[in-house]
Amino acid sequence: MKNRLLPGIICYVITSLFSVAAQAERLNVVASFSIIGDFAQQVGGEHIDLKVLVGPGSDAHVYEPRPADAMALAGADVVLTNGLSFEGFLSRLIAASGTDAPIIALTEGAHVLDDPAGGHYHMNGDEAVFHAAAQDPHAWQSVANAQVYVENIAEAFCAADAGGCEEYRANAARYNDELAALDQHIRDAVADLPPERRSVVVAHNAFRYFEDAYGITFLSPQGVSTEAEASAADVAGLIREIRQHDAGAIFAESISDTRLLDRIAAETDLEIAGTLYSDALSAEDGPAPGYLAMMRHNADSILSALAPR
């Protein structure tokens, strides 16, 4: 019996041996966001175990770092981030850390629109907040900075790993020809608009990286209060903006309140045309679990809005 048994258990201590090798080896690779998280997921295949700082459906702009992020970052032999100011709490952490893994900004190399409000709004339940920065951060917004995303990570990862560098660099050239077919399809689905039917409203200013790509111009309630509710005169002008551009429809994003902008619905006779995604995917089951579904699904809703009746 312990003959018969012999073979097996040495087959399964080889196994098991090449297995925790195999583990041992992966990246130890630390995305800042979930968006940034599925760009390394798609390079780094199986040769990485990922860490999501703020995962899907929650907002960066607000996260509060816990214990485990610093245990994460400690770790970590690659930290990816957006940079250009995105990710507020993440220069403490990384401090707090002690962390000597690499941070690599994907912006570096993008094509980055400054901010002539030197930052932008964003609503966090009633109050509208002010996230001070001299460059607009939502850079993944357009398809082609994806790309360039894309690129950065494929060479952080062969910085860290040179055997899976081959690997990295094919799956991100396989991965970019998918955002290029993406690109070419809002470009081809934008252009059958009427020009006069491109104005939408949304309530964080998130898209002038889509509007600057793909030409739909975005309003949002910019100008109000760092520390109180939009004023009455702050919605009015809005408002006023609202006609002026014949806006088409108004979005609510997964990440903010939808309660100012059930007010500007009400004012402006336009219904909530649906929920768009800036800067977070999706749960699993939900309809932008990855980058690329979550552009398909922003711009065909938009698109839909705005279609000729």
Second form
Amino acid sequence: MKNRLLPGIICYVITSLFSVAAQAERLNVVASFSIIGDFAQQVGGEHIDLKVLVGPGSDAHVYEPRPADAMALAGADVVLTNGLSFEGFLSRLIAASGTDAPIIALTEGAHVLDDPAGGHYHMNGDEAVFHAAAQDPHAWQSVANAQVYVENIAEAFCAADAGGCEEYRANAARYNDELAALDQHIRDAVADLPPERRSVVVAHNAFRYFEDAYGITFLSPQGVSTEAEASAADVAGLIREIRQHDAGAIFAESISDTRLLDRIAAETDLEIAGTLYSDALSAEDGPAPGYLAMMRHNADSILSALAPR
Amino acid sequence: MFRKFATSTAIAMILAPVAFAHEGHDHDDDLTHYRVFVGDHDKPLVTAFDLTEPEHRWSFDLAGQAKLFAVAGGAVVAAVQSDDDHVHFISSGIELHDHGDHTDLEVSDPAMLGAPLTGPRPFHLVDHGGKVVINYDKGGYAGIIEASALAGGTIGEANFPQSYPHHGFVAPLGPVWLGTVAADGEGARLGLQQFQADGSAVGDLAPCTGIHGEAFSGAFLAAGCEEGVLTATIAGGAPVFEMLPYPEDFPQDVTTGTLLGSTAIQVFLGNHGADGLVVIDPVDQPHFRRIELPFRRIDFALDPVRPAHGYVLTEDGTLHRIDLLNAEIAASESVTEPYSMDGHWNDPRPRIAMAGDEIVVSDPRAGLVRRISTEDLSEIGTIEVEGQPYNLTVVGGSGLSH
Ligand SMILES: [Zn+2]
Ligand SMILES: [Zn+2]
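Condition change, the form predicted on its own to the form predicted in complex with its partner chain:
Zooming out: every chain and molecule, the one shown earlier first.
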């Protein structure tokens, strides 16, 4: 009886050993937020087990790290971050995890813009949260920078897993070709706009890189105080700017509150023309489940709102 | 990365005694300074001393035995004297100013601030969201103090009325106020409710039988109840309550009544009965992970420098390091003689507090404060303190002195 069972058991043990080995070979990658998670998946493919800390639709600025996140960092081979103080929770989480994994700031080598205002505001429910940063962290909003992120990810994966390097590089090259096509698509579309119709209004200025790369001007209430509501003077200043620039549309943002924008829309002749995705992807069934889709959605929304009628 | 930080802190601590803040250096000094405040068990007295230079020592007279709280970012120590209806405030003399890229540290002598507050049985103190809130258990109200004004030396108290006097708490959570609610008569505690700043109730009571032991971590407030742990967080400007029931496979008829919240990750450490601790995750499952202790617990603390660690002292005199991520005891060392938990809750027994890379342990019977290394739980040294050193709190940290 025993003997007859044995081969079966051995077989089972061997298979489970193999599947354990196969899993152990996969690189444990932690990505700080959804956009970087998408890049990591594009480059890592089947070779990585990916954990994204701040998921689709969530705001990294106000994220509170959880024990499971610390556990993920503790077991990570590579930790991918944006850097430029984007992930305010990161140093606490690293301390909690005691991780030895390399912490890669993907903006390393990117074209980084200083932030003249020393930071930007996010509306989070009732609170305006100031995100202080000497340099603007939203570098992924220029596709050329996204390509730098992707290169950096390939390098980080190669350093952690030399065996998969060739594939990481190939995946990165393929994806960067898609990014190049996207970049061209946006440039061509903007070129078709009359030069005087290239301004829009957003709630939180996460689009300075987009502005810098593609020549669309983004107006946003800069003087939002830490109180719940922007002051009348702030709003008046913005309305003056909107008229000066002859802004063509107002956009809501996936992670921001729209009340301030509703006020601005009411005091100008502009309508809220749609929702842009700045700091997070949408859910799988939304318009921005991946970076390519997100940038296309943002560009197409802006361009169709500005297109001459 | 974290280990590098720990090492540099240790180095800074060795340098701290020579790099004193007020000696007029013409360059920036990187220094670490911890100051310990110890309340006596029997005498109405607080002794303060610098951890690495205990001959720098001060004492402050109170009205009675005090529980000590470092409040307003450590600028002030509150001495809550429940049996004697007083709350004294002592400016700690340690000021840390966060400038983003670095922290400034200024050191001066501690000093008693103004006149103490008085009221019927001040007990739980909450320091959160820029407010210091003291519950007056026999007064039927709480006193709300602006932390920034307190740090500046001004003690102003606003009155927050409650329906019935009880052993409870009032706390700000984001834009709202939450407060415990008790029944008329014996003051049986029923749960938690939202209030306006004038004490008028908003919305429904969140039931939490016998509610006790409030703490904050991340976006949550948590408190212990007979039926589980109640959590509260803010969504759309209003509180959202959730009762996390104790798991069925936990020892029954014991509860959580004391909670600590991590300032690094969103997690709580609470007691569960006399000889258990629970790691509580307010979001992810499992919400509770229990750690069985070999003896009954005397006191426990969380490590702000190594946020995955907590420490608990048990009645056999052993200090245990708790690994919060794996919910287990990671190391244990004997640090004091045994102190049985039989007898009254307020009998003189040790208390523990964190001071950077050290755990300070009051040892009332020995008349000592013991300095224990977080690295290996070994004793770094002892500091003699007159009388019976009991409740204690520590202020300080690392920063630059310009
Ligand atoms: Zn942002
Ligand atoms: Zn109590």
